[in-house]
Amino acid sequence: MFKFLGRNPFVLFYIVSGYILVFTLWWGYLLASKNEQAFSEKVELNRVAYEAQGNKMKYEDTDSYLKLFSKYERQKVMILGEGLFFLILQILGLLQVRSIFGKEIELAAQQRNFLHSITHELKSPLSSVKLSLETMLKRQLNPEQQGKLINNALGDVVRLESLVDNILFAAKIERDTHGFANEEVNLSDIVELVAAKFRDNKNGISIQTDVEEGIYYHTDQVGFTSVVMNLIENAIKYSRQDTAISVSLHQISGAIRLEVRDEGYGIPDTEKTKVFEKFYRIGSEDTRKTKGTGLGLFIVKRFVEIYKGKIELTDNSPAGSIFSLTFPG
């Protein structure tokens, strides 16, 4: 039984909640019954005393009975009103507890997923670097083979560096919204440089750019670079092989608009708001094949919020997703 409750944490909550509500209704019923019983006993005692005095008028027609009945009605209304108010408060409180409990369970699951994915993300490149170095030590390789292994190792080191930077930046962007630079940055150059970095990818995905030259904006250069990298990297992860990713940057009516389009699997409508939550990743951690930590889109959203911008996620046609970021002029 305890194993069953462990697998279904809400079962115990529902049992306790049901007991509390039934217990409240039962006590409300008992209180109303006691009030009615007390009224009946008082009426009977007063009737006996009234008739013993030789009065011929029916007791229920006397002022004494009417006052007693009026008091009984007021008490009945009071019990009903206070009982309903208390019941509503209980229901609202239980719903609030259910919501908080659910969020805590969801956060715990996301943190477990994060630890699972971060372990894999760290172990994979480290193993690759170790293998490259061991191969170079144990075997006599020609310069071309050595160069290939070195390039592979450097690529894994860059991947590790990007992962660590993302984790540190996510921690910074969550706790400190005032520690970002506000300098004039050439956004056009940043977008072109970041896009060029991803053009040589293993999935044969082409990176196409449509960047207006000479777009400057007062922002944090490191932060904006991280935003562009995370958007393109996310698009690559969820794109099919040999498709295209389009990255555009334009200034429209004073506002700056960055857009990343992919031709991947798309994001269900039910997930469109959740993908920006910290640690959140689409699908199950046990069946998911894409790499990542669930921090990329969280960083993007927080950065846009800090600079009073707007982010939109829509479907691409015929397939894929469009991430649109707009910064005020």
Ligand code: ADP
Contents of the next structure:
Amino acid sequence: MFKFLGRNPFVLFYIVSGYILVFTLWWGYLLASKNEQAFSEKVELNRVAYEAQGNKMKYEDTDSYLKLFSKYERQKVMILGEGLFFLILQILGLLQVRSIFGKEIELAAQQRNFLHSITHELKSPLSSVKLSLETMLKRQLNPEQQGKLINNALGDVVRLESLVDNILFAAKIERDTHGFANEEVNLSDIVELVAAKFRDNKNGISIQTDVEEGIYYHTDQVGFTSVVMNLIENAIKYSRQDTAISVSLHQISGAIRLEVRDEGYGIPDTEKTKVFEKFYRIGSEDTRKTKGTGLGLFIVKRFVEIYKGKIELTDNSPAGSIFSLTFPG
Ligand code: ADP
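Could you present the same protein in the form predicted in complex with ligand ADP, rather than the form predicted on its own shown above?
Everything in the complex follows now, all chains and molecules, and the chain you saw is the first one.
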């Protein structure tokens, strides 16, 4: 009978909130009308006594009436003022509960998605490595076939390694923001190396670089490499075949600017801040079919924050996204 409550967890919340608000309004109204009733009854009683004493003046013009009236007015204002204050507090409280509740539900859904994608991402390369090893064990293969299988298995192991690295890095960046090195790092070399690593991608996406040589910066080498890898990997994952990605690194009046542009599916305005949240993945059909954990951009954003940098996400023209990271000089 109460199944509808389980389908939408907010239903019960709205029912209870509505009840609380209606109840408050009702009590406010009741209190105001009781105050009015008490006032009229007192006036009536006093008038009878007053007229019985043979007074000729209208009771409404006497001091006694004016005192009663001003007390009644004071109480009316008090009921209205306190009632309003209480109502506003209730509304603010309910809004806060609604927002915390919403965030919890969103986080729970994202964690479920994360568990689902991580299980899949761990299982498929493991099965593939297992299959390669079993094939090598069972069959007599020539060196060429063997080499191919070993290469496939190695590719899967590298994929697994980068997945585990990302998870460990996300845990570290969340737990310990002070644990990052502050060594002089050649950013230009890192960007070129990472771009080169992805040039031979399955999607036939070309990667162009425009990197100023010899840009050094005090940062964490592993962290910066992970940031560049995540941005380029995403640019490839969320693009159609045979499009292009451009990666640039420049020093502009002391500040360092890294930009990754793609011609991919793009990110709608409503999702532009959400994509940096932990475990968040856009639910559109285009991006859902790709593999991922929703940790990449979370890592990028946290890393940029740790080094007091800025991150901007804008639309590329005619399609795609531009991620621009600026680190202060
Ligand atoms: P993952 O790629 O593992 O899903 P990320 O945190 O790296 O996680 O990205 C979060 C989401 O943002 C992705 O699931 C995808 O929907 C979207 N996204 C990230 N980069 C891009 C991009 N370059 N183009 C389009 N969508 C992107």
